[in-house]
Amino acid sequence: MTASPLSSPVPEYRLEVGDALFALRCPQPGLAEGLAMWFDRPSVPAGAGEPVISLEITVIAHDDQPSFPRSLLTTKRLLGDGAFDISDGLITGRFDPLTGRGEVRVKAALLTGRLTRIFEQVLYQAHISARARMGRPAWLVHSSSVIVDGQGFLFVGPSGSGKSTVAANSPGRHVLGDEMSLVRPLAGGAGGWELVGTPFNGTFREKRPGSAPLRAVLLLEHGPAHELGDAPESAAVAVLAGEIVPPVGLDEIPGPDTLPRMVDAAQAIAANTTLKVLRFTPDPGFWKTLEGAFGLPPLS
């Protein structure tokens, strides 16, 4: 007997961010496949575990020309009972933090080309909600990240400082990404941090999944030559805090404790890793400087 459309299961795209598994329910044809293409990775198999967050994604056709805020949090409003509105209807939805289930309705324009990067911010919020449900702290950080010799290197700085340049000039190395990395405590309670790749920023195709103990946080600065210098902890914390994704879940908006939590996270990370300033020019030569400073093997 052939199942009727009403009894057919809704297609899902399952996405893992660190150890947090999302199920994105995609009732519209082609949506699950489109998400898999954007993130450049297949759906996590259904038997791999229970999702922490389950969201039904609905794409809304529209005739208007919506505006696209750089940050979805700046235009987010809570409507009560878990409902929210972002940018006057660009994205609407509802989320129940007790069950981890919700729905998101997004105007079609936001899932077109590079604008999908803005939509990813909804999943940043989903990640914050997932961490709250799991009781396992972890932080998304705007950064590029590379694994060398089993060690993780996190490159941070404001927009234009060179995160994508670092990734593009690391051929032959294990590049986790050029936009968004995850930092979480090392397992076993031994102290220190683990650097984990994320699926975010679907436009950078050279990234590979993976994780490694965090060896160093490198604050990026453009300079006339490749040079590694000491980074005062206070300065490193200020830069790092500014690149941490605000800890605001799907059913939340920024509040008075948002920035202090970002600073606290930056201080915790800085206190348990090496901090350096990397001044560099846009070529792969900076790796010679890092190899010498950290005792890394040269690229074969």
Contents of the next structure:
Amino acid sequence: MTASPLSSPVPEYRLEVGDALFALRCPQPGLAEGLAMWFDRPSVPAGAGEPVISLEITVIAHDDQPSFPRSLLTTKRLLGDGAFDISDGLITGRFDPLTGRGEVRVKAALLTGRLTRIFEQVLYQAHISARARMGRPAWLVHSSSVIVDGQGFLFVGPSGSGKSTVAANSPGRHVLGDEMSLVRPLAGGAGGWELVGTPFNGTFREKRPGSAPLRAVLLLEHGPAHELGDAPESAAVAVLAGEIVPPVGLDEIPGPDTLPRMVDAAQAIAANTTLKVLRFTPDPGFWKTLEGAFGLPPLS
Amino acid sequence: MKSINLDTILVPNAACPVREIGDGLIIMAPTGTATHTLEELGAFVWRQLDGQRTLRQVAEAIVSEYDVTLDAAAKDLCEFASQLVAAELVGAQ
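Rather than the form predicted on its own that you just supplied, could I have the structure of the form predicted in complex with the partner chain?
Once more the chain from above appears, this time first in line as the rest of the complex follows.
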């Protein structure tokens, strides 16, 4: 069947993660607009670049009450020929790594309110597939990130360590986000890393896009006072590795090399930046500590 | 599980990837779901585990390198060895 010249093109929401452009084709009415609202940014204009990943997203009506895994990777199964199933039909799809094209069918409940954050993990996997196609490494890191004086600060730690608290206590500063940041090699091959904001959502909604050379990685711990300290290098790298999104693409599941690649990435990041432990209380006073340690100008 | 004593020989689990990080090590669980970090002394012990030496010989190596008595080293080493075995990072013979 050929398309009628009168037929409308399939609505598309284009989203950029770092320099990886995704085209999310949304044939169902309202879905593209809903994604734009969720990510709080308009679709990247057509002509601004060629998408490296193109996914057709279909929302499936259902009358069951699905369970929602914390990680979509733990319940993912490969079905052959690029097809996959996550959590017994919660998400199904197919992806061709050669063309970068695929389809994702998701039960409607997963695109409801905060549960959409779980759906975002599909796009984490799409990002891994995109990087493989682009041949340029970059790592998504569960983190808060803030730019100060043109320098990027990455705050990492396990759930509950205070990533969103850092963002909420950085008024007047350029907060890239409180959920997911991108770390990629600085252009020019001079060593070092660049910190880039991503569209992925935590609880902090005043995030702004941007990027800056990575100045420091700060491992968050709650403490009785604001204090910057050292950690054994192996422990610090292990913490950072644990916050790196597993390098598992849409057509993959975790394998024996997944965790070693995360550790290797953390070690590479650590080799070219400063790692410190930041013990802090939930107030903006930790910035005084960072200003003193890193020679940053106070907030004017 | 085999009881751990100073005649025990520990054999690193070949399925566990290991990375040298500074003075320490990161050892990954065979299931690929967890990392274990060893700092300087733990890493020193790990490097002694060649599948030949007994824990008594490893304790003697610790004493020759660090300011600690043989009794104290042996006690801590057996406890540490039990943790390594429980985490399936080593096998005990």
